[in-house]
Structure formats: structure tokens, C-alpha cells
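Only one chain is shown below, in C-alpha cells, and it's the form predicted alone.
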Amino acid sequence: MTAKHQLSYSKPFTLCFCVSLSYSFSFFLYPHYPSVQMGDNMVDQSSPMRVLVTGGTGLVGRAIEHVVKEEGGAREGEEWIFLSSKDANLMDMGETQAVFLKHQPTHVIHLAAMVGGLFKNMRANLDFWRNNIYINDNVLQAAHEVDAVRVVSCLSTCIFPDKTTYPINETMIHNGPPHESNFGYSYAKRMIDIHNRAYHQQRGRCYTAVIPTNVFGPHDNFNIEDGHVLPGLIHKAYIAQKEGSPLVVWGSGTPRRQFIYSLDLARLFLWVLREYPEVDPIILSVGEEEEVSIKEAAEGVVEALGFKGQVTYDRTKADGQFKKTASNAKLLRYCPNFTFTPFKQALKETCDWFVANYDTARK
């Protein structure tokens, strides 16, 4: 891990207690590791991590494996599975629970959902809730079931109320409806907090999760009708540089966004499974003030693949929810000295990669 992206801590340990089975008290004492008794089982921390990476293949994960094995970011000892939809259907119980006792995980970060753009989540909001929901319940019981210590989900800022004052923080998730566009998604991923908050409660689990704000760059989903914003703007502008035709954007262009390179959320990742002590989320994002508009992102998209053309609107399309914009000041608390890479990097890097990566990735 380079020096700009080490993480320094405000303090120099942290608790989690957690209540047994037996009400007896244990806790996790980080970044030490000692013993920690869930019932009657003792799960010896002072041993390397087993970790398994759910959607081990997709956008996050392939990141966290870059900064795993690239980066260094592995400690001595630990062992990384990255799982594929190959591997498990997820939404099954029998294959879920089939694959954690195979590789027995410590730890798991928790990936696999089904995903996609405003779209996608407009035309299936039931598919949404189901299957994310299938998920959610097999992983979260599977994990527990081969007496994993930790589990980190992967939620999302969509999962916040519609109607609420900004910025929005980890104490809001359940104060109001979200937008109608993505109800399904959104109140499958809310439902990983309660998930957590009952597991710590019944049966002493210390699992939480994490809240990216909009992630992108390499192995992202490209797709232009079903993938997020900002993929699906590189891959409109790449085939209209190559067609010599407009770049045509969807929707007005004034909805703002918060956009984080997957590479600084890896690290983070690694961060909140080590260190992190709270069942309670935490908001893994830029500042506020990096809020950028699509109208922005598309000129970033126009600037690093050299486009050209003409940029156009097409505001017969959705724009979603405005805004969405969401504080850090949590994180910084804990991580006063992350330092993010800047956007237009990011956004350079990830535009040379999907060039570079065209036949072959995700579209």
C-alpha cells in the first residue's frame, strides 16, 4: 500500500462488546486479536484471517483483490477466496452454506448482490427485493453457522430516505422511504443493518457494514442500459468517439452525485474488517464538497477519452433522485489522514482501462 493511502487511527485501540449465547461477555479487542468466546465455541484472532470475498469477481471485489495481492495489503499468514457466481448461487441456502464450510471463513466481506443502474431498478423493483433479500439471509446464516467473527455487507447511499436534510449520516437510515425508483434494492440493503443489529443482539455477532457512496473504475459494468451512471457515460463515449456521432446523455444532467474510486473503498474495506470496532454502518465516502453533477461527470468522461463530439441531453429520460449527499465525518474520525485519489484521476485511470479492456469487459 503506497504512503498516500496508509491509514492512521484517532485512537489506538477500540472495543466491540458482544454478548454470548450464554450472556456471558467477550469482545474483540482490534487491531490485537485476542480470543474471542461466541456460546461455547472460542475462536482464536491471534491466527491469521481466513477471509471470503462474496462477488469476489465483481467491480469492488476485483479491487480488493488488486490491493490484496498488488498493494500488498495481505498480512502475513492470511488467506484471501475470492467467490464467483460460479462458485455458489448465493440465493440458494444449501449452496451457500455449502461453500462457507469448504473454506471455513474467519472473515467475510460480503459483495454479491444483484445490482444495476436506475434503469434496471425501475423496470424490476420486486426482482430486487427478492433476490437481495435471499442473499442477504444466506450469507449473514452461513457465516454464523461456521462461526465466522466478522462479517463486513456492502450496502449503498440509495438506501437512505427520499425526504430528508443534508448531509446524511449512518443515524438516518431508517427515517423515512427511499426514492421510489430503486424501493426494492434499497430496502433489501436497509434490511443488512437490522440483520446485523439482531444477529449482535440474539447471538453476540459483531458483523456491520459499510455505506459506499457512487463506486467506480476498472471491471466496472459498462453496460449502457442496465450499469451505473458513470460506466455507462465511458461506454456512450467511447462508441460515439469510434462513430464520429453525439455523446447523448441521459436525463437533465443537474443530479448530483458522490463518486468513489473502488480502489480507495478497497482499502477502506480492509481498514473496517481489521479495525472497524461498531455494529452500527459506517459512510465510506469523499467529502461533500467533492459532489460533482452528471453534467460534470460527463465532461470529466468527454476530457479523459479525448471525445470530440457534440454532447447532447436527452431529458425525456429520469433523473432519479437529486442528490444524495452523504457526510464522512465519521470516517474521518476514525481515519483523519485517507487521502482519496482524485476524481479526474480515477476517472482517467478507469477510462484507459476500459479501452484498454474493451473485448473483454463487462458490457
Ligand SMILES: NC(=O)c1ccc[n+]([C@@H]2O[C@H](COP(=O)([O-])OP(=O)(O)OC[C@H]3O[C@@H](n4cnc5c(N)ncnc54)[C@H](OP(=O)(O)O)[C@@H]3O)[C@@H](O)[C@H]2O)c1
Given for the second form:
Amino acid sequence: MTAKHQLSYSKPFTLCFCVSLSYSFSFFLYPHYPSVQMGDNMVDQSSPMRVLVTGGTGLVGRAIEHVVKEEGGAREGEEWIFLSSKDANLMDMGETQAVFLKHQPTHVIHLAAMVGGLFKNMRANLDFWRNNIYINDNVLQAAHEVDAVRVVSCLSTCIFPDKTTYPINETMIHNGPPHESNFGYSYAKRMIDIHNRAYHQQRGRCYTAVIPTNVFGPHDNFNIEDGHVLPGLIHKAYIAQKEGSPLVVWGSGTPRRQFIYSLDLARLFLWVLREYPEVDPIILSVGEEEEVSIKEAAEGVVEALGFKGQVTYDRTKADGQFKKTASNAKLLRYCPNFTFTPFKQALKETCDWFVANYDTARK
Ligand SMILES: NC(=O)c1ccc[n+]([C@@H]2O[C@H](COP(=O)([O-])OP(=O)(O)OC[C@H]3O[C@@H](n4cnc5c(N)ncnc54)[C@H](OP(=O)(O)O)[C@@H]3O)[C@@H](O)[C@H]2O)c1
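Switch from the form predicted alone to the form predicted together with this ligand and print that structure.
Below is the whole assembly, all chains and molecules, this chain first.
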């Protein structure tokens, strides 16, 4: 999975120039979009893109919408369509084909998925496997049928082998079984990589995938039982603050995670859609040195919310995989100047958003 999966460009590949960003800072000053050769199909990408975003109402989808609409991420003439499950149930092939036929996208960002934290995964591996397999197979085939030239799907660093060496890199996805807590989600997500390789080999398509670490930000799912660790902690700390009770962190607090702010991920997603030339996936993550323990993450939440109460650890709850330290070396080779929003700042913005939107936030 190396050079043979790279596309050849009619012009030299343009390097991205990602720069330091704040929530509202616009940086999308990309050079002219090159033409991409795919087998016998010469695709003129100088005409404006029509981008369909599946899962457009979720955490990542809403961040991409913000970057496109509020930070100047869209270029003149481009059309961006953000889908929710109400527009089409993507587990159903007929509904998927109908929504793709309706919008005729030239490009697709595929985010829609059954998503959840450790405890939801442990309860529903079968559902995670089946639902995600159906969604991914339907979306990629429907995109191919309407002749979409580019699909960027979303994997996750939590799908990598449980027993591995660190740091994890893009070549290691299929090197062994995933952690048993989320094997349904993991194997379903890994199959996107198989899809992409096969669509390239047999149909000449340049469909690819990104591999983010744990994502957090505004519009996350703050449900305590089903959500991911950070939004769950934020919600629990918010309630504990109100009730004057201790904040109970589930597990020992020792596992380590890399977190990426949804706005940073969104900015990188646009770069991948426009510029990244490979079928092989790319890890989108902060550096290895930015990895924090769950205890440090909880302390960050406590500080961001100004929580004054006691913090305890419920060691009867599962910890999940101890760490999944991922290398962002490939990303840095392409985007050496990209600067991530500092974790504390991103956490503060997320907590502020949650407090301000408590009544309507997903929880
Ligand atoms: N969150 C993370 O930490 C994380 C980490 C790594 C990778 N990822 C990946 O990033 C992508 C986006 O995740 P997210 O956190 O933004 O998820 P999310 O907030 O849970 O949003 C999921 C999105 O998928 C849509 N969806 C779910 N089932 C659907 C169906 N059957 N048909 C059509 N649409 C459906 C939802 O639509 P409704 O709003 O209508 O329900 C929603 O827009 C996913 O592929 C996920 O695997 C997430």
C-alpha cells in the first residue's frame, strides 16, 4: 500500500500550507485545484465541487459546516450539502442511492456512522458491526454510481490492533485483532480501507480515509452512558457542580489518549479533500507528546468549568485499551506548518459551548 496507490497529477502536487488557527480564523487560501488522473478518467477539478457530507449533523459534520460557512473554507461556486439521518437512512441502499442521485455530488465526505464511547461499544458490538458495514458499503457504491471523484471516509485510531508497537502508524491497521471492547466497530471501520483499495484497483477511484484520534468539541454527544470520555466528563462535572456532589471519573484514570479538537479536524478534512493525493489513509492527530491520561483530561475539564468539588475514580468501571499512541509523522510531512489549537483552549471553548447550549445539546 505505497506508491502504487498514489494518483498522478497533471500538474506538480501542490503542498498544503496549513497555519495556526483559532476558532474563527480563516485560512483557506489554497492554490488552484489540480486535475486528477484516474485510470482512463480525466477529471476536470477546476470546476466547482459539489460536496455531500454524510453525518453532517454530528460532532465532526457540524465542525466542517462551521469551517466551510464561517471560516471561508468554501470556494466560490462550491455547493456543500450536509445530510442527517432524516434525509436518508444510509443503512438502506435504496434511500442511499436516492439521496446521491438527488444531489449528484462530485465529492463526498463520509462521516455517518454508528458512533459511541467505550460502554456503548461493549454493549452493542453486533450493531456497531452491522450498521457500519451497511452504511459504508452503501455510501461508497452510491458515490461510485453517481461518478463522485473523491470520497474521504473516517476511520479512527481505536480500530488499530490491541497488541501493537508504538507509535501506531497508517501501515498497521490490519496487523492484528482490535481491542475486544469495540471489535464490531473496529472491523467495520477497517473494511473501509479494503473498500478504498478495491475501488481503486477495480474502478480507478481515488477514495481514501482519514484516521482521527479521539475527537471533541461543540455539538458532541454529551450523553454520560453512551458518549465518549471527554464529553461524558464535561457533562458529569457540570451536573456535579450544580448538585455540589463529587465528580466520579469512570475507570482508574491511567489510560492515555490523544484528543483532536473538532475544528482542527474539520480544517484538516478540507485539506484532505482538496489536496491529499493517496488512497492509503492518513492519521490526523496531535503529536505523541500531546497524549494525556484520563486523569489529566479530567483535571482539564475541572479547570475549564471551574469545578470546585472532589474528584474520585470508580475503579470498578472498565478502562478500555490502555493507550493508542498514534504517529502524525505522515501528516506533518504533508502539512509541516499546521498548528493544533492548544488542548486547554479547545477544552475551554467546548465547555463554554456546552454550558451555553445545555438545553439543546445532545445528552
Ligand atoms: N467522535 C470521535 O471521537 C471520533 C473519533 C474517530 C473517528 N470518528 C468518526 O468520525 C465520524 C463522525 O463522528 P461523530 O463523532 O461526528 O459522530 P456523531 O456526532 O455521532 O454523528 C453521527 C452522524 O451520523 C449520522 N448517522 C448515523 N446513523 C445514520 C444512518 N443510519 N443514516 C444516515 N446518517 C446516520 C447522524 O445523523 P443524525 O444526526 O440524524 O442522527 C450524525 O449526523 C464517524 O465516522 C466516526 O466513526 C469519531
